[in-house]
Every structure is written in structure tokens, then in C-alpha cells.
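There is one chain below, alone, in C-alpha cells, taken in the form predicted alone.
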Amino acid sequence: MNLNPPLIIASGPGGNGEYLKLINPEYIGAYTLKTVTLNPKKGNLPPRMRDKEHFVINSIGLENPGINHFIENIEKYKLNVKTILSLGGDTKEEYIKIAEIIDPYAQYFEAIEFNFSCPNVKKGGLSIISDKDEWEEILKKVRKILPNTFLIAKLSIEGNFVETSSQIVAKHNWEGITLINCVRGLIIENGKVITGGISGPILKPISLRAIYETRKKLKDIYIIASGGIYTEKDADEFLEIGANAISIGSALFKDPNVVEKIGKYLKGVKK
């Protein structure tokens, strides 16, 4: 890819364009629409998010309408910048079947991520990487159904060393991933047990040793960081450690004007 800045909007908090209203797209490289699915999702029940001093957690659930209504509908999820879908699944078969369908409209988008790794659902996600064979099946089967296409992993630093997993990506020719997704977590409210995906500043020392420690092992592939960035030293840091692009997520929910922030800072970076 090619993004000035190399700044992205990640996906989910980003939801489906809506901070457009608020953020000039000049400052902003890519926008990453929320995952769709196969099916639709209803996400999980409310709250789904809660704000902490250091980190967010949440349990969305990846609700969405499924990936016929997203086509149905496609003219909408054009935006006014390059824009990449999001796509995930609940099994192999999914995973694949919504490539083929997706297909047709590939050329539409800057690329698709699919997404292997959100916390918060009970099939898919996260756990889909748990069988290594049947995942470098998906990875594979993929590729050949979007030849053409600049595909991105997003990955979780849970249940593998991210860089092998990383590795394992590279092997079956996908061009990029993003590193990385919220991790699991857990708070006590009132006595009761809260569980979601941790994101928020907490996460940039993980993040920051993910891309570091993938980038030793894979010198070409196109590394998204993504976790915990707030400021310009945040996404300098990035860069520095070896990303090509940064991710903006839950800062979003802070204060949208940090992207724009940032973008003017990272303007004429090109990646």
C-alpha cells in the first residue's frame, strides 16, 4: 500500500465512516470498516464498554448486518478515502465462503483484512488459529480466491509467538498484518465478573514487542501496529520499531482530533 500519511483508522472503534464528520480526510492514509461477517451478528449484550484510567475494555461481539446486506448496500461503505473491509467468520468454511463472495467487489476496496483474532466472540476470531493446519487452509484458499488482492492478517499476540504466526501468513503470500488486536481481559465491577478485550495505552509496550519481534523475522511483509497509539512520539516509536503504518483505535473514543493530530505530523511520510 501506498499511504500518506500512513495512518489508519482501525476497525471497529472507526465503526463505518462516521468520524469523516469529524476529521479531515486529508489526514488520514485508509479508513477500515467494521468486520462483516457471513452472517449477521447481533453482538453481544450492553454494556459493552467500559473506560479505565490506562486501558477500555469491550465486548462488542462484531455486530453487523452480514456480508449480503453489506453488498446490498455497498454504495454507502464507499468513503470519500481508500478505504479497506474487514471480514471475519466462525469456521473454515465461512471464512472461505465469504471470500468468494466478496470477490466480484474486491477492486472497490485498498485491501481486506480478515480478521483472526477478536476476543470477544465465542466461535471464530481468536480461536480460529487454534488448529494451525485447518487455518493454513483458510489462509491459502484465500489467496487463490483473491489473487489479486492486497490481503492483511490482523493477529492476536494470544495462543502463538505472533512472529511464527506472522511467518505462516508470509508463507501463503499474503502481503500484509496487523499487530495487534485487544487482548483478553477481565475486571471486577461491584462484585461482578467483566470480561472483553483490553485496548488502550496499556497495550503499546505488547504491541511495540510484537511488531519489533516479527519485524527480525520478516523483513518485506507490510506490518500495521496497532495498540495503544495517542500521540506523535507513540506513532514515531512504531515507525521506528518497524511498522509501515499506524493504527488509531481506541483513542478515537478520547478525542477524534488525536488522528488529525497525528496525520498532520505524519503528512509527507509515505508507506
The other form holds:
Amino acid sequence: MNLNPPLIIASGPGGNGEYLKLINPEYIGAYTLKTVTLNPKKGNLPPRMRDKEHFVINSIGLENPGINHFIENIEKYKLNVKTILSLGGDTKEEYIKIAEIIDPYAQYFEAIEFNFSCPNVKKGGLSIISDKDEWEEILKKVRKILPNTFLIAKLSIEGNFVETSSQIVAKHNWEGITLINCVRGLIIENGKVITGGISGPILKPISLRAIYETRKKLKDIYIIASGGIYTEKDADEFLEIGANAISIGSALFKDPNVVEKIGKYLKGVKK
Amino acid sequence: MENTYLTKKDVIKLNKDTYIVTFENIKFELGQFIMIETKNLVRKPFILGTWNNHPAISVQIKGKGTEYIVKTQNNIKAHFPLGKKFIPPSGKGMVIISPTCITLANLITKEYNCDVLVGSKTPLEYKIPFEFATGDVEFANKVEKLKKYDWYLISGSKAMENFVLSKIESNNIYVSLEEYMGCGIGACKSCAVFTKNGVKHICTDGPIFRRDEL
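Please show me the structure of the same protein in the form predicted together with the partner chain, now that we have looked at it in the form predicted alone.
Shown next: the complete complex, the earlier chain at its head.
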């Protein structure tokens, strides 16, 4: 992928292009859509989000209309920036089936990211990589179904050493990896336990380490850095440690102009 | 939709922990809301209304974020207007609210024929042009004695809304819902509400819903 600036709106917080009403697309390299699964998902019951000092915790649960509805309305998802499609599933069969369904439409997207790390669903998501053989079969078959698509695996630091998971992705000739997804977390609010995925500045050192370790093992894979990028300095650090592009999620909630500011910086100063 | 700085005009203390904050130059329609920056990571939603002929919100201090909105001398960043316009049915309405929705109630009375009842947990420290009740007992008594209206709008805490809903009967009841929001623009899906017509989102389908839909 050749993105200018090397800045991507992360899947999830950015929705399906809604932030283009608030951010100048000139400063966005690519926009990742919300994860679409084979079947529609209603998502999790509230509470779905909270924020505390230095982090956001969310439990959206991949609410989406399903791949058939997505395809029927595909015109609506065509944005005026390069677009990355995010796909997910509950089972091996669902990941393979959704790849087959999207094949005729893959050309519309700059890349397709497969979400192997959502912490907020009971099946699929993060748990899909716990069975290494099954996960490898998904990687192998999806590669075969989509031979000309720039394929990205979105990984978590959980379930396996992230550099080991990344090596498995590379072994099956996928072009890219997104490091890292939210990490499972918990807060207690008025005595009630709220679980979800943690994002925000608290993730930055964890994500930096994940990218550092992965880049040591894999010189050529395209790495999209995700986790706590809120400033130009954050972006610099991730790119210096070995990321090819940075991805912004929860910072959108603080101020959409954060993206524009970092995008301008990457497009100008860092050109 | 704008993402810009707001200029604060006045801050008026309403009760122990709730303040009316007025601004200059915000364009919006009845029922819409605004996402305002806080010192925390995520902007917070406030329903818009008017006070002293200025755009206004009512803020209950619950933590550092809301405290910042009330106390900062700086201009505050926000994006707005968000959500759907509210158009009540014809006839006379009754607006039953907590102090956090008083600016909304004020705006409705300017545009539509309605009465207002404000239920405040703590004594009001500022004179308001509406009927009010202090504490749960007085509020409950006043709700139970309400005459019949053509439509009702209820806006407050979930407990307050549930209590009022248990006491009134009408085909025209509207409820302003509150849920944690990340974006306010339909992107993040954090403010989901499970309705009879499927999953809706307070930020794009509300914040005011018909009760019979919920």
C-alpha cells in the first residue's frame, strides 16, 4: 500500500466514514470500515463504553448488518478516500465463506483487513487464533480465495506472542498486519463489573513493544501501528520503531482534529 | 456539522451540583445535542436549549470532565448540532425534567404550548420560571396530581423517568434517553438502545424517542 499520509482511521471508532464530515480527507491515507461479519450482529447490551484517565474501555460487540446487507448497499460504503474493508467471523467456516462472498467486490478496496482479535465477542474474534491449525487454515484458504488482494491480519497481544502470530501471517503470504487491537480489560463502576477492550494512550508502550519485536523478525511485512496514537510525536515513534503506517481510533473521540493535525504533519514534515 | 470552539457567556448555579452554561453562536434545532470536550479522553453529550435568549446547556458536575466544562475560563471545543429535531404533537404538553434538562424545557416553552415540572434532588439556588419540586417525595406528589395533557416529554435520570412513566398514561409520551457516547455522530455504536424496531442509536435516531417504540 502506498498511503500519503501513512495514516489510517482504525476499524471501529471511525464507523463507516462518518468522520469525513469533520476531517479533511486530504490528511487521511485510508479509512477502515467497521468490521462486517457473515451474519448480522446486534452487538452487546449497554454499557458499551466508558473512559477513564488514559484509556477508553469498549464492548460494542461488532454490531453490523452482515455481509449480504453490506454488499446490497456497497455504494454507500464507497468513500472519497482510500478504503480498507474489515471482515470478521465466529468460526473458521465463516471467515472462509465471507472471503468467498467478498471476492467479486474486493477490487473496490485498497486492502481487506481480517479481524482476528476482537475482545468483545463470545465466539470468533480473539479466540479464533487459539487453535493454531484452524487459524492457519483460514489464512491459507483466504489467501487462495483472494490472491490479488492486499490482505491484512489484525492481531492482539493476547492468545500468542504477537511476533509469533505475525510470523504465521507472513508464512501464508499475507501482505500486512495491524498491531495491536484492544486488550481485554475491566473496570468497576458503582460495584458493577464492566468488561471490554482497552484502547487509548495506556496502550502505547505495549503496542510499541509489539511492533518492535515483530519488525525484528519480519523485515518486509507491512505493519500498521495501532494503540494510543494521539500526537505527532506518537506517530513519529511508531514509524521509527518499524511501522509503515499509523492507525488512529479512540483519539477521534477526544478531537477529530487530532487526525488532521497528525495527517498534516506526516504529509509535510515527514514527507 | 461544526467542530469548533465555543465561547462561554454565563455560568449560573442552579442547585448543589448543576449549572446552566450559556454560549454564543450555536445553531441547532429543538431536541438536538452537542458533544463537548473534557479533560478526559471522550467528549460528553449535552442536550441543547436556551437560557436568557442564548444557546445553553445544563451540566451536572459528576467528575473532572463536567467540572472542567463548568469551571474553565477557556473556550471549549465541541461538535454540533447532533441528533434529530423534536416536533411534539398538537395540543398542550407537559415537560417533566430534572435540572440537567432545564434549558431544553425553556426552549420548548418558547416554541410550543406546554407546562413544565422540574424535579430537583437538592434545593434550587436560582429562581426559575417553572413549577418545581425538591426531593423525591414532593416530586412524586406533584407527578401523581398532574392533570391530563395531550403529550408528555420526560427527561432526567433513568430512575426518574421510570417513576414518571409508571404514573402517566398517554399515547403521546416521549422520552429523552441518555447513554454513554463516544462520537455523537453514529460511528462508534456505543449509545445503542434495543427497541421494538431493532437496535437504534441515541446519537442518530434520538435523543428523543417515542415511549411506545422502546
